[in-house]
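One chain comes next, on its own, written as structure tokens: the form predicted on its own.
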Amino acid sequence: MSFEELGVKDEIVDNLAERGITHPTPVQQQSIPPGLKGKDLLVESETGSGKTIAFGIPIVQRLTHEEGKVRALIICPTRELAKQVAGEFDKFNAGLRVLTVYGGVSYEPQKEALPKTDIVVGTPGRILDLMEQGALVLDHVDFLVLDEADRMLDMGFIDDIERIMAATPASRQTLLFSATISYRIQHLSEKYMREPLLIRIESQEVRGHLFQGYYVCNPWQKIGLLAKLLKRQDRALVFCRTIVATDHVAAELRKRGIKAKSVNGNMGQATRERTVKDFQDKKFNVLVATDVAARGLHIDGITHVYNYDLPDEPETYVHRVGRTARQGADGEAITLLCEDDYRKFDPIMDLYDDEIEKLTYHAWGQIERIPPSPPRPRAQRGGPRRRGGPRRLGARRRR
């Protein structure tokens, strides 16, 4: 199938062809035709599947320039992804003006550019700031896109997103793209979309084997254990819950002879981009990050993912471990589990049907995998929680 067969104009087809894009991906094949007809779309498709072109072509082909009016708004979870999406528009743009807005930089250049802008691509926080300052008016928005919607909800942007959506005309076309469609995504679509067409795209990536395991340890043992494990591996991504933790963990790892750096929201944009590039270029082999800082980063060759801290939501764990075992290569995802984490770990064990193995590290020496513990009796409803390990450790669901 060709872009012409999907109903894409010759000018856009030629622009894509000049950049070597001649055949639409599955998500583009299914999304572009109804998008061109003005349908609201609820699309489940993995990162890297060609989603930007899938929602970008209907916008570019149907949008007409009106001086002083923002006609399309694309909301992204991170500034890195916002910049990437804006850059993708260069591949098929038809003279429309695209502006990227995000925090960490001055407001003034963005304010000055807005009156001449057709399409705004930005993060929720900066979009709201510009709205509250009266610089960004959404009264004429005909196209609204939520890109990587699941990540934005995981990051706690739901209230910001609803405020933004409520400020746009009810007649707009809404295109919601997400790697997974959870009940929260479905609720958002029911509230703000008009009979959306549901499109699900199966993963096209060849996945390698993902081994998942966890170590039970005390909080004061985590750094030492992590350092011992990291000395055995090539390229690892370590997740922490807070900005302070990323800096602390990276510094402690460096003291132990490991080339590690942190990336978090306190860093300037240029510093973050330079750090990520250095990691991609293999100038150091361990990147310590928060979930927020890691959103939108696409780094190949991750052999190990470590959960130094557990996330609050099981879906966030899924996104974390999905960064390894890609492109046919095997990978490992290891969690350092303390007693306070058991309640968060229970739903993760349920999600993976208890396939996450318990590991032990004898005398800081050879890593040894041990059989799962026998099922623990459930505490009575309302009674005290049993201590000593995750509730479903080793237990199998009764079918």
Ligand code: AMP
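Because the structure is predicted, anything quoted here is derived from the model rather than measured. Take the two forms, superpose them, and find the largest set of C-alpha atoms that agree within 1.5 Å; that set is the rigid core. Positions refer to the first chain, counted from 1. Compared with the form predicted together with this ligand:
In the core-superposed comparison between these two forms, T123 has its Cα shifted by less than 2 Å. Superposition of the core reveals a Cα shift of 2 Å or more for K344 between these two forms. Put the two forms on the same core and the Cα of S49 is off by less than 2 Å between these two forms.
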The other form holds:
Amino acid sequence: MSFEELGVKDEIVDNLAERGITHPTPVQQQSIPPGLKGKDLLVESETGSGKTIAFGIPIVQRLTHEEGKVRALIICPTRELAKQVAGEFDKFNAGLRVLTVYGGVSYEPQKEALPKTDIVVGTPGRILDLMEQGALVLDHVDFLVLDEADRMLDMGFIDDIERIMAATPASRQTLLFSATISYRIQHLSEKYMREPLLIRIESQEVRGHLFQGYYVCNPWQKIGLLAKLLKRQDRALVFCRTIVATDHVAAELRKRGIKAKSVNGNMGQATRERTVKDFQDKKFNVLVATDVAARGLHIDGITHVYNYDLPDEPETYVHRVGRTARQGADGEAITLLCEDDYRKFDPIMDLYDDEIEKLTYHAWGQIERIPPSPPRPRAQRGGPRRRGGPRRLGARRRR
Ligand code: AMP
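Same protein, different form: I have the form predicted on its own, so give me the form predicted together with this ligand.
Full complex below, order starting with the chain above.
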């Protein structure tokens, strides 16, 4: 399959070829033809899948320059991603003016450049600020992209995004890209998109074997048990539900001689990224995080994921454990379960067809694994399961 066959015009095909891009990735194969026809797209795909070119081509090929009018708006969760996306657009060399807007820097250069801009790539807060100051007018936007939409919702940008979307013409084409199409994303698309085409790209990544287990303990035993487990391992990510809990758990682990640090929403983006960089550089080996903080960051080489607290949503559990067993390496995901947690744990067990093993430990002795109980016959469980992963959440809900 070639880019020409997808309907991409010659100048763009040549430009891509010069950059060594000759074969469209799966997300490009599926998104570019309907994107060029003006369809709204709801695309589930991961970073690294080639999604920027997947939404870039329909825009670059069809956008008509009009002096003084912003014709395309791309909303990204972070300044880093905004810069990266703008860089990809610049590489098309299509004579379109691209401007990146994000907070933490002065308004003036952005305001001065806006009247000459065709494509704005930015973070929600600064886009809104510029709109409110009358510097950014969205009345002529033909293309609206939400990039890494799930990350933006996790970061609490939903109100900002809705206000921005509402300020663009209803006739625009909307392209929403997200690593997962959660209930909240579906809700957003129903409200703001016109019969979007749903495109799902299965992860191309080779996953290693993921072992999943759980210990049942009392709330007051959790920290001691976690410390004991962590002493045996190297690169662990510990999930807590609250910001306060991440700081508490990290401090308690340090008292027990474990090199642990927390990462949470109380820290600015720069501090969070520095902490993660130190973790990547092996300056410490246990990162204690909230879901929101972790989902805004790319963290590699995790050998163990611990659920110190269970998440409210089974979906979140899936995200957490997906942080390990990546790029062919094996991984373990261990949950510390208290009596009150069973209500939340049952749907998770259900999702993995009961293949999360119960583990046991002795107060001062060795930690043992109880051999798994024989699996229930498949007929009792309902529905097929993707190997090595959870059943699709939608499938579970329909039962
Ligand atoms: P993205 O998922 O948009 O962040 O893209 C990840 C990287 O893959 C970027 O550096 C792109 O330039 C590159 N890329 C995108 N599409 C292709 C392709 N079809 N062939 C080779 N490289 C690509």
